[in-house]
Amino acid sequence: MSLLTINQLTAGYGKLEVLHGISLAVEPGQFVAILGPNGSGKSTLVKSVFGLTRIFGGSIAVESTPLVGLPTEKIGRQGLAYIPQRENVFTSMTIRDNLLLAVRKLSQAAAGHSLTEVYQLFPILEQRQAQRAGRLSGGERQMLAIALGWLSRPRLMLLDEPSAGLSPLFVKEIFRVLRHLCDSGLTLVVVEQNARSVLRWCDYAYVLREGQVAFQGTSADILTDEETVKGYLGVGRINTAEAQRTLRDEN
């Protein structure tokens, strides 16, 4: 059974429909990317899963549990975590206090173990744990946001543009950690504008255009489809051999 199933979803804001009959499935332990040009509905799709848009029709389910109509807090209780592009950390608090807030319901021993795991994933957060989150660089802040989402121990994590505005070094590190978390059992749905980078790490991708699925397939399928990369992703086409060499070449 798929972990996340979306069937003929039509959604948007107010009276505006942004998504028009989208269907997709995400399997347990899969790293799925949602790609497409600006305005294609990528962010609206993940927001819809978390109950942050108006649903006009269709269904969303985690395993056998329908999500449409549930308040956001109840969706979170189904084992989902959502990392928005902005406003994803408590900027007036230190890194450590952000993390302690996320583990506040755990025993002291369990909380300490969780913090150790976070610092192993992102050593820079330990080095700067006394620094206020609002003074972090974009990449450091994104690391903290991912750590906060992961500390809720979700089955499925949805991320909206985690590499936006980051340097190539931070982009690589963010995707390396996400791949590691996925390989450890976490299921990921990642909205990304940086198509070429995320396609090196993900298992499968959906390309949206004007609120509909225009193409779907593995990273190699997408990178070697000329119409998709030129028309929807804005990156140059590469041949199959090159695609296979570049996919996950940073692992």
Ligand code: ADP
Given for the second form:
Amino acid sequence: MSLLTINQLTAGYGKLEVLHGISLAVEPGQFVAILGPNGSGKSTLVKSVFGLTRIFGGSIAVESTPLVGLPTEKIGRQGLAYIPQRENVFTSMTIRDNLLLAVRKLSQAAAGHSLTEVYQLFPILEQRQAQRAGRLSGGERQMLAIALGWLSRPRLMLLDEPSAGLSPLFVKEIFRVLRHLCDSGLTLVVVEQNARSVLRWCDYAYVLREGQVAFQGTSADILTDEETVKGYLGVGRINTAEAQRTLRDEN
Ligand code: ADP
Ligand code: MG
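Follow the form predicted alone with the form predicted in complex with adenosine-5'-diphosphate (ADP), if you could.
Full complex below, order starting with the chain above.
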């Protein structure tokens, strides 16, 4: 059974319909990218999963549990974590206090263990642990946001443009960690405008255009489909899955 199933979803804001019949399925352990130009409905899709839009029709389910109509906090309790593009950390608190807040319900031993794991994933967060989150660089802040989401031990994490505005080095580091988390069992849905980067790391991608799925396929399918590559993504053609892996080593 798919972990996340969206069927014929029509959604938007107020009277405005932004998504027009989107269907997709995310399998357990997959790293799925949602691509598409600015305004194509990527954020609206992720917000819809969390009950933050108006749903006009269709269904969203985690395994066999329908989500449409549930309040956002109950959706979170289904094992989902949402990392929004902005306002994803407490800026007036230190890194360490942000992390401690996320593990406050754990025993002291379990909390300590969780922090150690976070610092292994993102060593820079340990070095900067006493710094206020509001003073971090964009990349460091994104790492903290991912760590905070991951500390809720989700089955499925949905991220909205984790690489937006970051330097190539941070982009690569963030995708490397996301790939590692996915290989350790976490299922991922990552919204990205930066198709060229994410296609090197994800398993499967959906390309949105004007609120509909324009194309879908494995990363290799998309990267080798000339029309998609030119028409929707503006990235150069890459021939094989092997090339995809090799490209991960580039910036
Ligand atoms: P993307 O994330 O792909 O850039 P969005 O999902 O943010 O696209 O936006 C899709 C469309 O929905 C755009 O036309 C945008 O103006 C509109 N939109 C987004 N958020 C809102 C909102 N809160 N209220 C009304 N319209 C919105
Ligand atoms: Mg967006």
